[in-house]
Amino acid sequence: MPQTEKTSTLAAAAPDTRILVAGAGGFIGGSLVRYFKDKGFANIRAVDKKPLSDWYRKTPGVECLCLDLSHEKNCRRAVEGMDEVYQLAADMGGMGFIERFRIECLRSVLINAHMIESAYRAGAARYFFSSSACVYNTDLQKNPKITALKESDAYPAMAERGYGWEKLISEMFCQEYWAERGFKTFIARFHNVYGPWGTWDGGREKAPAALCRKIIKAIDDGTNEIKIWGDGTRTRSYQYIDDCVTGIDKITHCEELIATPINLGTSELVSVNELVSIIEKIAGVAVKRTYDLTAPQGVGGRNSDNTFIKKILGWEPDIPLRAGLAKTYAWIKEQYERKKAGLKTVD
């Protein structure tokens, strides 16, 4: 029997709700701006520190500001007059980035501290914080045959160094602003978001995009060979971007979830080798696989326990990996061909 959804969304709010998306020049932030615009909301402010020309996705009719939100004065400017604040600004990337640049990841605490204080002082009604499954205790994630992680598994704390600890302490900011000041905050722990309009080249990309690119390149250069980081046995669940932005909306407008961290991801667990096999079928090829055991690999396994989100929202991310990857592969292939032809791409 299908679940009965029990939450409202922003679409049920006043049509003139003023929305700020911080980190809007990135993959998820840019997609969230598009999501709200498509819902009919006109008062949207998008903020990112990158030059506008480098934003992954730009939505017409949206106010765009280029501000470095690690500085408090810029946060005050960003939230001015906003009703709802969606804080997705962070220095991050795939495993290759977060293992090599822990200080850059940790420094995102500055953004989170300044943004929540500025939003509170500006009188915003709701504040969403994008956390991560990297907050979970790494001792529980050593085995690829992982037991799905439930929200309480973040404690006792043993988060991933750098990025995971930055997210965990920022969750605490959200909880304390509600407990001490009555500021409505909402926290989603993202599990490996992928899809079109995301990073696919350059070092910050995550596994689905990186493997799509590698297979596209292997076909193009005729080698039919790719290099996989690790031995291919590590496991993850991967969430398509459309489910992610829908989930952000639902979570931020559920009163039962105020200051309550919740998983936002699928429970469809696959190994890296299985992920490659799915992409091979989409591409219609079989590639030779070599393995780099010295490359960053992350924890042995990580999966989302969706018991809580199904109980509270009557919903969970459910776009099948095969369907989402097919769209992602087609988009990355188009970007690859554009780059090869010397045209501007999203990367």
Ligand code: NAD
Second form
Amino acid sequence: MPQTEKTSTLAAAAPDTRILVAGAGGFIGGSLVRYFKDKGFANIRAVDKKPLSDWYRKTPGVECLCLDLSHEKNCRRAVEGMDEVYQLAADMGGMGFIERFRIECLRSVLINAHMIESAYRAGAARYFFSSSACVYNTDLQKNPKITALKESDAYPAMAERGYGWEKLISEMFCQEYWAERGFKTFIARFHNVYGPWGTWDGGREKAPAALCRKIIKAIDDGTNEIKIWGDGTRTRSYQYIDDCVTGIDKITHCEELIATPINLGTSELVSVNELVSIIEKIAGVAVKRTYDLTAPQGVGGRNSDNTFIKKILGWEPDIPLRAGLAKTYAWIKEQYERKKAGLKTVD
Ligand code: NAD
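Having seen the form predicted alone, could you now give me the structure of the form predicted together with nicotinamide-adenine-dinucleotide (NAD)?
Now the complete complex, all chains and molecules, led by this one.
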């Protein structure tokens, strides 16, 4: 059914806004910087703790700072003079990372506590926080044929250990800064995001990138065989990066969403096996699949209920998985070939 979009985005509102993107050396932050720059914003500051040479994407004309935002003094420096703060810095990764490194995930609470306080003190007008579908009650996600999760399903709370609990408490910071201090905060619960300029290798990558890489490698080394984590039946929805950055902008400029967590994801539910089949079609191969039942797999199934976002924004992420994966596969193939040739990957 056609929807009528109801919100304005930042470009329409104020082109001279001073924007801070924290976590800009990473996947979503790097793409958000590019998104705002492409919309014509001139005053963008990008911050990450990684050395600049390791940032996934560097956008010319943007002020880049290397700061560890788990320290309050660095947060204060980062937010100086900023109107809008987009907080995407976190120590995170795919299932392999968040199941094994719960302490590192929990320690992101330092970033979130210091960032929101610093942004408030600096007089920022808006603060965006990147939460996650991992905040949802895990008891509701045991079966691959789950009912899609609506925003109220985070409570009573039984979030993903480590990563999910940290996100939930940081959401609460956002809600209380609005309730007690009148600071405008915005909270999106991202469901899996994928696309070019993301992590595709090294242990922090998520399923779409990992499976693209495995198929590329299987073709390259002639084995035509891939090992899949789990039995292939677990289900998820995956949103393409362009939808994610558009959604961040829309959510942060919707007054009805102040301090109100909202799902940001597609409702196109697929199993890991279906994901592999889509990538096989893109690659033009059929690989032999083996299953590693001892590998980290996460909850049985998770989907995004988009009733609320459609009602409030008249919009939802809708780039088809097949289309987004084709672009992602092509990009990862290029990175794979560059790495093999001993060249630097990502720009
Ligand atoms: P990413 O790992 O690519 O980017 C995160 C960035 O934060 C990294 O570049 C990292 O160096 C930086 N960072 C970590 N600790 C820092 C610190 N102390 N100071 C400064 N920078 C620091 O991850 P992403 O996929 O771009 O995720 C961005 C945000 O979205 C995170 O908050 C993540 O939890 C959330 N999220 C992502 C997904 C997804 O599917 N990618 C899903 C749900 C939520």
